[in-house]
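This document opens with one chain alone, in structure tokens, the form predicted alone.
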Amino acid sequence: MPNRTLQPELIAIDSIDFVAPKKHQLSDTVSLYHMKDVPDETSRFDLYFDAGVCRGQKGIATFVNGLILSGTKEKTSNQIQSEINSLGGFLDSGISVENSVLSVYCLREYLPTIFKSVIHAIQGVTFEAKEVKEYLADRKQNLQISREKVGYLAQQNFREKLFASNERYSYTLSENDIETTSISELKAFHEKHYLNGLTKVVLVGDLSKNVVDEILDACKPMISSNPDVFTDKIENESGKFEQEKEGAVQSAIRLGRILFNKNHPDYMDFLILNTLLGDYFGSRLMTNIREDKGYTYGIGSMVAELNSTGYFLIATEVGSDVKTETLKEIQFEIEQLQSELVPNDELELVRNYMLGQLLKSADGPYAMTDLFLSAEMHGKSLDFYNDALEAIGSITSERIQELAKKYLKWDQFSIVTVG
């Protein structure tokens, strides 16, 4: 019997035994990745398309993504959804600035059937006038509701300032965009970016070779013939930008700047700095602005990645009467990182937290696949994460101070407040 009065021995993490999915080449630039090592009956497939917001104009990319399963000549949208639901499938469709992704979770025995249904729905979507009209009316109503929320307005305003030098990335949806969209525009975007825009396929599940081969064959007619090209020449507009919202009892704050992604030599060390500042519950921003001052329920910082660049963001919502004080406290925490070395005990706490999070994020085939995809997006292998373990274990307080001085300059931030 173990002696439960004694604390278990702490064991340092030197490396993680990662398992990479098998790569199948669909073309010179498009691949299918299959993670076969799944110990149960579950499965998933993801379809990635070169159909992000930056590829379209006036909301077309978003609208096509929302209508992609809206019906074919043979089936209505309800029939397509019923086919997926009746087999226990869960469908998730999303769009970002640079791509769109359609994912389905289901039992592996039903994956081939659901996959065929989804592919046929994507290839045969007709953009029937009634479906389009109802969808756009719903989007307009949702937009009107969202514009009453300070968080939404701050997010949109921040996007405009963050991607200020590139109108494709800084675009925000307007009611006029919705009202002037034509079915011919939707069809043209669909043909270019979906029928000929498949950029990656991901399978997770203990699927047979025959099933994988069938999926490969089904995907080939849709693959993109051109490699993805994304801009790395984006600059944010620095300064403070305030928007009044009459009657708002809260103010939303967004501040940050264009930064970098995994391909930058300072990325991993900056991620440690970011965690210490605002990316876990015990961070300095949470301790000060939530726990000590009581200004907010939550505040956080993050590093977001795009294909060729990335950005740093701090976000929160506070009482309108403490908006100015909150900004002062955020600036104080940043300047303290620039002027004072992080104590060893605090740095050790952050190290242990990040090591635990990395272990957690590698737990199981689905999590391992997502880690792989995050690295593969930037041309890296799973070795990146073992390099990350080394960086977490070796970083010093002096290095954190150096990065804070270099990248967290207050006059280089886009600072947006709404309230």
Contents of the next structure:
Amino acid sequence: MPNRTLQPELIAIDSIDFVAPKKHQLSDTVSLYHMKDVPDETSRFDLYFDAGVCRGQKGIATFVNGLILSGTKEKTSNQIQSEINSLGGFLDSGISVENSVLSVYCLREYLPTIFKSVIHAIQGVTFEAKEVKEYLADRKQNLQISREKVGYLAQQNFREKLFASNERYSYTLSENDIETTSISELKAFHEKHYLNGLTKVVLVGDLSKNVVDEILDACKPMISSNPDVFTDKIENESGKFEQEKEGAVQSAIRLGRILFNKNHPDYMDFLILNTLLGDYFGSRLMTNIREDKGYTYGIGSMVAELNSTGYFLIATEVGSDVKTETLKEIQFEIEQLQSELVPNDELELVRNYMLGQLLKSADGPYAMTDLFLSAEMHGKSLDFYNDALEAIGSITSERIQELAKKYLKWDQFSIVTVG
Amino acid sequence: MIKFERFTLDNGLRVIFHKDATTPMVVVNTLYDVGARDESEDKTGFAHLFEHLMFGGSVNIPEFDTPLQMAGGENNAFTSNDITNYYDVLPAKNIETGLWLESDRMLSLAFTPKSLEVQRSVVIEEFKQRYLNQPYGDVWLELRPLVYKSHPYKWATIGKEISHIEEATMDDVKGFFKKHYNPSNAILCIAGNIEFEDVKSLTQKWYGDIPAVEKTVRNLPVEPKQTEFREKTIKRKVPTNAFYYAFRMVDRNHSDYLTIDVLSDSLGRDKSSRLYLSIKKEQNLASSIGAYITGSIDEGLLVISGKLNDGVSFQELDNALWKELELLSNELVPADELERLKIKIQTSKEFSDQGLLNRAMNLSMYELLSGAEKINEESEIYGRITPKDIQRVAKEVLVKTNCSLLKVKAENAE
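Can you switch from the form predicted alone and show the form predicted in complex with its partner chain instead?
Full assembly next; the chain just shown is listed first.
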């Protein structure tokens, strides 16, 4: 009979193999990264463009991103989709405030052909009137549906307060902007931010040198010559901002502040504080607000990074009748971290958990590539993660308390509720 | 090809082992052969509520999550109408913590009245967040009872109504555990960087002494064949009219199951599918349209759903849709279309097999269905499907008397 009352002995994680993709430089600022060591037939490519929301007026960047495969002189959108789908490609496009990314997942034998189709489609998009009209009508309908969700509304209201000092960053899409968009604006944005806006290419898959060379050649004409500059001067508007939503049975809460990214000396230690407070199942917020009070299905905190800055966020949806109580409990948990030292066993728990998660983040070529990119974005090498291993191992309760006092001041937060 | 070993402990626990030497992690996946279909109609939502309680402490361990996190691992679980699946992903060298935790909660639960009370609230908030406070969130709560009149698929995993969860008692929950949580009702899959010999000795060590219980024989009401078209309209505070056409189809082990899967892909998997091209791009009737199968173990559904464009009536959409459906019954799918659908299926399988956790969950699911070997056989079965097969199943499935239609009408629309 095993002894069931004692946890089996644990073995600590002391080192992790971090593997970097191969770098092919396209210009001083633009590179292609290739993760070749993939043990199966899968592959992926990502094209990054200097075409985030902040680069255009109002919704322009979002619309161009959504219309990027809407047809060229030679091919309709249906034909382009057919070229990708008939070779089993899965398309994924996304836009954030600072960049836009287009990714395709496919079997490696088809990657060269799909890549060519996609590049031609991006280069030759004509923004044909019928396609634009239909896309904008869909966009409007989607926006109307999103507006029925308290989570969406809170996220938008939070952005406005978080990025309050910069209207390009705080912009949220409106029906009016959808209705008043002109095709010439779309074309001008496309020319500057796509035709001359490629900032990074990522390949994952066991692809031959020839294939990689062809892709490098195909990318060259689109390399970004735009200055690689993003603002680091954004301030959030602190205070509490509430919006009523009739009939809502839950309220969405978003609260946070402008903070920093990997380039700040306090980043890594703050990340440990963030995990402890709200970024794992056993976190202070989950333990109190879900597992003790039952106010919510989930609550979490995160540190999000931008090119030259970053922000801290707590997000949850709670029963409408316990919105005020939840805010009180969040404040209570933050003040606890400021006034009392984290017990050693809890700190060890967070330490072990984070090391295990870092091990998992480096597991397999796809996860490893993403981990690499997250450091590369801030000009860091994989040494960042070796340093992280050390930081996680050596953090103290005093340091956690110091950071909580320094960065989690309640009166500096933008607090948004909807519902 | 996913390689695996299999053995059964004396108490009936089936164990599948899949070795992957390239990962530093290990997955401990436990599938219990119990889902919302095993609930009684006046106590729905139990399988799922129970899943929450499984984290509230077991006979020898006060709390589940902390020791696992201490081992650098994380875990989660999900409940469907068919099964309840728990998984732990942790560094391979700490696998024993995963087995210690999972075996103890298979042995016996020990959650407190407080835990029951809190998890009831958490699940009620989940009910609100996912089903009540989202536009179109309650569609499946309406669609299921329209399609299923006898079979327990007529209620959703979250439950028929909040009151069932509110009224759950300690005795109810204990009874549920006793009936469904035992070795013969479970499949354990261990996948990752570990040796087979260690798997054998470790599973014997941690699971070997759990008492055997005879497996409950499932005897669910059979859903009678549908013989008439059904239709229901609900009015909701949503911005856009939406439609859901549900067609009855075969069960997961039926030889036509994969053929109907391909049929649904032909209709609405992606932006090259028939309905997308015809209904959205050519005729501009819908802003979105897609088709999929529910994938349930007992007889399931092929669903076509989407949202109407402004100014388009349900009737216009209906006329255009049935024309497209008739085409599939009357004409053979062209060879190049079938080829496209098959490449897409093959690609998504390659990506799905990429992840260790996916492999472990899929092996467990196939073992439950008809044997884990099947995980490596489906690609070949898909490959053999012909245009004639598609036409044959289209004629059986895409028939008006086999269809239930749910319309969601915007309250302020005409």
